[in-house]
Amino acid sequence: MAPSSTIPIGELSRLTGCNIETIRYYERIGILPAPVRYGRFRRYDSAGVRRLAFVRRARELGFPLDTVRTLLLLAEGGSHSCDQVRQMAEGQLAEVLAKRADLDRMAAVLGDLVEACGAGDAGGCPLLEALSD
């Protein structure tokens, strides 16, 4: 009998919004730890929902699985050096920015050809000629 002071992997889901199948791969690649297994369920106590919520915050900012993992070892090692921590989260503010800037060409690309789409004249469409070439 699993203790009560555990919970199953769909009350982890719903409690920190990852989707089943994304807990699993995290515990396939160690992201998560492996959980306590009670016959064939799997059982997560109130460190596994930090340590998944923690995650899913990082993965939220964007940050690649490999920096996540490296903020975990720093976030429990308790001698987490803040500069480090900042240089990895420049790192990422600089990523988000550069994509956001590719975003901006490519919705001012996309509104000009929306634009010379006009009222959809007979004459051709400039949106697929310009995928065209």
Contents of the next structure:
2 protein chains.
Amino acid sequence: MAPSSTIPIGELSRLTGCNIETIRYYERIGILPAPVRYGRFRRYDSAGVRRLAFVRRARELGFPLDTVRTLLLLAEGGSHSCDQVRQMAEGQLAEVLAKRADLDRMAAVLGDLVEACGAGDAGGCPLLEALSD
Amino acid sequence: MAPSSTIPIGELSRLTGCNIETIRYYERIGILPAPVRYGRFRRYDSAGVRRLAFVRRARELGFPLDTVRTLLLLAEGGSHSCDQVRQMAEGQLAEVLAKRADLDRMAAVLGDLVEACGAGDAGGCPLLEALSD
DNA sequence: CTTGCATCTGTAGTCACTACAGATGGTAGA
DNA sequence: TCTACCATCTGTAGTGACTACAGATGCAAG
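Form predicted in complex with a further copy of the same chain structure, per the form predicted on its own context:
Okay, now the whole complex, with that chain kicking things off.
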């Protein structure tokens, strides 16, 4: 019944797809609590796996680690503050959309330049000329 | 007729929209050559302005500084190697498209979660639950 | 017995800046 | 003349989120 911490860091890494170095890094900066040790070795339980999986999923959505910290607190403390969570998600969505708009612009310009470059121009490379203005 | 280096770093910054600290940083890492000095003060000429503008434009397309270095060399040395330039641009375009695809996925998930969160759920925050799996 | 594996600690490197602290020199106003 | 302000200078450290190493330790299998 007890969580029985038996999972070594390598297996945690495999289970979550998170680099071992990254796991230790998360511990160092307080995203993950220091786990039980047997001798020098970290051992994790299922709660540890769940916590790291949570972090990974939040990171995959682009939430910065500071926000992940807050999300973890809210997830722990019961979800009374759905409003706050939604606000953070909306902020993150706005970030993502802004970055996507940037990338769209870059892709459009790059696409044009690659095309112009392909249409073998006499004299100079149109891409370099575009950058030189 | 001589380039007559009279532009101080502050004006170069204004002309190119590039932060002063960034200009000095570019100099330190060899992206920009060390300019003429009058006393301790850097003075730039129009060639310096053009070079930095080139760098800025390349950076706006997301080219990493190492690639910008190469582009500068190619732009200087006459544009014999349009092929190489096009290859770099294609690589960069692929990067941009891949990142955009990532952001699309994030935006889709975040959009769904924000929406679910908005539809006031009884019990728990659907967003936190989704992260907790 | 030694080879290999997993783990450990601690530090430094990545990328592209950005932010200071503290010094210097010149001009302009009171 | 004093002082306030401005731009510039050098050098170092901080950012975010890792990643990469060096070098030690301990255990089990061949």
